[in-house]
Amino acid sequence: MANEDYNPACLPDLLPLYYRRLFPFPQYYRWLSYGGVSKNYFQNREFCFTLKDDIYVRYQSFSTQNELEKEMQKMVPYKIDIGAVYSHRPSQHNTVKSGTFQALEKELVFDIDMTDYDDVRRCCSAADICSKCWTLMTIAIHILDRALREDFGFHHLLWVYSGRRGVHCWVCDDAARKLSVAARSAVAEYLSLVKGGEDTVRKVVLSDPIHPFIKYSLSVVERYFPQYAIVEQDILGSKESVDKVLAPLPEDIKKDLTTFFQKVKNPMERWEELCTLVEHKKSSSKKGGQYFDKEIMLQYCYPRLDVNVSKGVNHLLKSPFSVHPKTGRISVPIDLKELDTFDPFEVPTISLICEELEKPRTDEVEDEDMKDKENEQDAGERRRIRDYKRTSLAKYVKVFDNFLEAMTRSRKGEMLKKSDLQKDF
C-alpha cells in the first residue's frame, strides 16, 4: 500500500511547514464565509483545536482569514474540528449573558465510520480498513448523495475522506445550514435503514410496497453485492458466517438451505438458491411481499450513519484538510466523478507532501519568485498557491476549488433572480 512513509513522531516537525506553506487558507476562508452571507458569519463560527498530548481547545473564533492563519501557525493543531455559527463570537462565550449564547446555523453533516460495519465485514475490524471493505464507503456515498440531491433538493455537497477509516458529508446549501434540530433528525431518520444493536438479528425490515428511496438504494447495493459480499467477504464461506446470514430467515427456508449447503459449496450458487427460495415463498405467501434476500443485502451493505452527528447543530466534525495524527493522511475532498476509483491508501500523507515541497524547483517557478520579489504585494499568497501545486495535494485542492466555484455560480444565479423579480415590481 502506498504512503507507508509516515512516522507519527515526525508530526511536530511537519505540521508547522504544512500550515505555513500548504494548507489552502484562501479556499478554506472562502468556503466558511459563504460569500459574506451575513456580517459576522465567519467570525461567529466555532473552531476546535486538538493540540499535542490531546489538549482540547474549544470555542476558538477568528475575525479574518489572516487571524485564522496566524493562530493555526502558532498553535499547530494536531486536529481541527468545525462547529456551529453562534449568536455571539465563540471566543467570547464566557462573557455573554447566560442562556443567550446559542448555536444558530451549521452545515447538515453526515459521518460514516467503518467501525459501525464491524458486525458485517470479515476482512478487517476496529480502525483497520482495506480495499475490500472500502467498497462500503463507495456504496454509502452513491446512495446518500443521490438521496440528498434528488429527494431533498440539496445541491452543494462536499464529500471528504476522514484520513483513516470513514467519510464525512457537508451539505452546504443555505437551506441546509438553517435546518432546525427536528428537521435534521427527520432527514437522518429518513436515510437510516439499519436498526438495532448487536443482539438484533434482523436489522432491516422491508414492507410492501418498497419505498422508492429504498428501491434506488437496492439498485446500488445489487451492483456491488455479488463481488463485495459473496466473493470478497465470502459471507457464505464458513459455518459461522453462513449461520449469521441465515439467522433472519424463516425456519422452513433455513432448513432447506442448510440441506442444500451440505451438497453445494460454491458461495455464488448458495446465494442464488437463497434468492430462489425467498422468491418462491413470496409468491406462495398470502401475507404479500417478503423481501428476506433484499433485507440481507441491505443489512450487509447499506450506509450506517452516526445519527447524533447529523441531528445536533452544535456538534463538532473534523475539518477538511486536517491531518490524521495516526495515519498522517490529509482529510481530502472526494471527486464524485472518480468515486469508484478513489483509493484511501493513495491519499497523500503529510510526510509525502512536505518531502515533495523540498524537491528542486523548476526554472519557471524560480522566474516567478524573482517577479514576486519585484512586486511584494500578495507574493506570499501566490507562493503558497504554487507550493501546494507542486505536491500530491494539488488534485484534492482542485476538487475543493470546483466545489466552491459551483457555490459561487449558484449564489450569483440567486442574486440575478432576485434582482429580476424586483424589476418586475
Second form
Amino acid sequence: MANEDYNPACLPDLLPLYYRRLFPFPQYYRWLSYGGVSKNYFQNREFCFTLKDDIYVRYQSFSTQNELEKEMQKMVPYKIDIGAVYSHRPSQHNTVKSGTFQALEKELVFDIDMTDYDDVRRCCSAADICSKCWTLMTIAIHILDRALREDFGFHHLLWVYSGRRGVHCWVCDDAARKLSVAARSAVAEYLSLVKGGEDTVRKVVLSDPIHPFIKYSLSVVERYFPQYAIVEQDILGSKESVDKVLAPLPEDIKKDLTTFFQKVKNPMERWEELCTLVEHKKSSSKKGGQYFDKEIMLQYCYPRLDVNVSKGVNHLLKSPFSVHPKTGRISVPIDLKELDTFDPFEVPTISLICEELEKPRTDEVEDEDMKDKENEQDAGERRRIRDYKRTSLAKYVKVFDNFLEAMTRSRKGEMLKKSDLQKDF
Amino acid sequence: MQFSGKRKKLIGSSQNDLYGHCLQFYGQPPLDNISLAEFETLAVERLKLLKTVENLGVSYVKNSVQYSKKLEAEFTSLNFPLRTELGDQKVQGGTSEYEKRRKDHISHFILRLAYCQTEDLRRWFIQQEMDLFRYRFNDLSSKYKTDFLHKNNLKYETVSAEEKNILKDKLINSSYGLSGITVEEYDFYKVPFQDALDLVRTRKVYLLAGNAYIPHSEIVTIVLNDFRTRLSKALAMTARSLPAVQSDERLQPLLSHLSHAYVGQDYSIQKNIGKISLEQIDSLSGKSFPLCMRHVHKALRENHHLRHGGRMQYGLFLKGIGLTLEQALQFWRSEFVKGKVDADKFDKAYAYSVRHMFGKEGKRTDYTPYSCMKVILSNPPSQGDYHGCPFRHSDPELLKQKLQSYKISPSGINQVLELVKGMHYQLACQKYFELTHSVEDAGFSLNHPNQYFTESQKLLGGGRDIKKEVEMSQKGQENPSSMSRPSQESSKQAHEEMGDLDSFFQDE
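Output the form predicted together with the partner chain next; the form predicted on its own has already been displayed.
Let's see the whole complex now, leading with the same chain.
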C-alpha cells in the first residue's frame, strides 16, 4: 500500500510531535481505567513498546495518565501493543515470586488479517490491500458485530483499523474481560466457519439443520457475494480460478459445469448455473442438506479469524491510535454507522496530521485562551484537544469518545440498579 | 484414610447415603481406613480406567457405539460401577455394587492427590474425569438422571412455554434431532453461555443475548460444567493441603509415581544429542520422519518460511531427535534467509523463539516435543499453515496424492485411507510406517512423532534385538531414580507393583 505523503524515514521526526500534541491520552486513559471500578486496573495493565529496529520492550506499566504520557514521549515507541491486566504491576514482574505473576483479565479481542484470505483474493496478496478486497473486512465486521451483540449479548465493541491490512475488535464489556481462556476459544470457534490449511480443499462444510448464526451470516455474505466475488474478483473468469472454485464440488456437478462453461463465458450466468445444479442435486437426492453453493460463498467471503489471538488472555494486540510504521496510518476506530463507506486509504497518516497541525490557525480560539487562565491545570489538556481537533484525526477521536460515553452510561445504569437493589432490603 | 482436616465434621453422614446413586459429584472425601496395598490397587485401577478413556477418545468419536462398548468392557473388567442400582445385586460371588461404588469413590480421591500438583496434571485429570463422567451420565436412564439432579440439588432455569413458542424455529435449527413437537414437550434450560462452552463451541445450541438455550437431551453439558468447576476448585484446595500428605513417606513416592505415569515417555531427554548433522536432515526426512514432519520439512524447504504453529511442532521434534540449540539456530536461519527474512530480521524476530524452545528465554521451560495427541487435537492448521497431522488435517484426496507421490502401493493407500475414514489417525500413521519400512507389523503402538523416528532408526540401523536392549537399559535407568528406598517393606512391594505399571504404560 504505497502512499505518496508518507515516508517511513520521517517517522522518528514525526512521532515526538504526535505523542506530544495529538495522541488522545485523556480518552485512552479513560478507556483503560474502566471507570476506576476495580483497583489498579490501569496500573496492572501491560503495554509493550516497539522501538526503532524492532526492539520490543515488554511488561511496561504506568501508574497514572501523566506517567504514561511522559514515558511515551520519552521512549517514542514506533508501535504500541496492549496486553493483559495482571495480578501485579507488569513493570515489577521480576520482583514477584514466579508463578504468582498472572494475567487475569483482558478485553476479548479479534484479529482479522487480509493475508489469511490469500487463497481467495485475486486482486492482491500478502500485506497488500485494495478497495476491492476491503469488502472482505466490511463483511467480516457486519457478521461478527451482529453475532457478538445479539448472540453473546456484548454491548461495548470497539472496531479498529489496524493501519495496514486488517481490523481488530476489542470487546470491552465486564463479562468479556473476565472470560476464561476456554470461554474465549469457544467463542472464537463458534464464530469460525472456514477450517483447514493448505491441504484442505473444501474449507466450509454445512449440514442440516443450518444454525441460526450461520443463516444470519449467509444473509450478509449473499448481499455482497455477486458484486464482490463474481464481478470484482471475477472468480469465474479464468481457467485457474474456476478450477479452484469447482474443486470442492462433487464430480458429477463439476463435469456438467465444465461443459457449460465452455459455451457460456459470462461469469454471472456461470454462477447461476452452478447454483441451479446444486439445487437440482439437492432436490433429487434423498439425503438432502447439500449446500455446495453456500459453502463456496462462505469459503470466499466468511471472516477468517486468528483464533490464537482471541484465545490467550496474555496475547498482545496493537493499540488503537498506534501508528503503523510501514504505512504511517493511524490505527483508528471505525464508525459502524459508516462502515460501508469506510475507506482504509482515507485514514490519515501521521505525516498528514502533523502537517495539518503546522498550518496557521485561524483566530477562533482566543476566547478559550482567556478561560485557560482561569484554570491553569486543564490548560495543557485543552490545548491538546484543540490540537487534534484541527486535524483529520478529530472525527476518529469522536468515534472513540462516543464509544467511551456509551460505556460510562451503562456503567452508571448498572450502579443505579445495584443501589436500588440494596434499598429493597 | 485421613486426607484433610474436614474429617471430623462429616461424622454422622452414613456411608449408605454417600453411595445412594451409582454416580456422584465426589463432594465428600472417604473416611475409611484402608491398607496401603488397597490404596495402591485402587489408584492403579482407576488410572488404567482413565488411560483407557483417553485412548478411546483419540481412536473413536466420543460416545459413539464403539467407544461406549469398549469403555463398558473396561468398566466390567476393572469392576467400576455403571448404571446398576444398589439394591439389585444379581452378581453372585462377584464384586458387590457397594464395593464398586466405594472403589469409585476412594480411587477418585487418591488420584486427586496425585494429580493436583501442576497445571498440566490437573488439566489431564479433569479432562479424563469429565469424559468418564459424561459417559456414565449419558448411560443413565432418564429416571436416574433426574434422580441424580435431585440428589445433588442441581436446579437450572427453564424456558417458559411462551418464549419457547417465539423461538421455536431457531431452537429446532440449533440442535440435532428436534422437531416442533419435541420443543413443546421437552424442557429447555437457559444458562449463561460460559456454562455450556462445549455446546457453544460446536454450535449445538441456540444463543441469544449471552444465554444458551439447552434442550433437555443435552443437560449433561450443564451438569458436566458444574462437575468441572467443582473438581477444579477441589484440586486447587487439595494442592494446598498436599504438603501434609507428602510428609508421609509411605505415600509420597507412590503418589509421585502415579502422577508421572500418565504421559508415557515425553522424548525430552535425549542421549543422542548432537548425533545428527544438518546435512542428514533431508535424507532422514524421507526415511525416518513421520508424515507430519516430512510434510512441514518439505514446506519449509519450499517456502523458506513456516508460521508459528509449524515452527513449534517441527522445531521441538528436531530438538527431540537430537539437534543442539546451535544447530537449530543455524538450521532455521539458513532456511529463512533464503526467503523474505534477512539474517538481521531473523536474529531479532525468530532466534528468540528458537532459544525459547530450548528453555533459554522467558520462563525457561524446557519444552517437550509434541505428542500425536497434541498434534491431532490442539491448534489445527489454518490458512498458510503446514503443521498438524496429515491424516487428520488433510483432505483425503490430497493425502492420497501425497502417498502416491511417496510411492506407496495402491492397496497400502487404501488401507491407510480406510483407517483415516474411521478416524484412527495414529493407526493410519502406523500403517504408513509399516508400508514405508516394509514390515508386517510395526511392533509398537504409535503415540509420538519422535517415537516414530526412534523406531524407524532402530529398524533401519539393524534388527529388532537392538531395540530390546535399548528398552531394557532405559528401564534400568528409570526405576532406581524414582524408587530410591527399596529397603522398606511397603515400598518394595510398591516397586514391584509399579514395575507392572511401567510395563502397562509402555505397552500402550
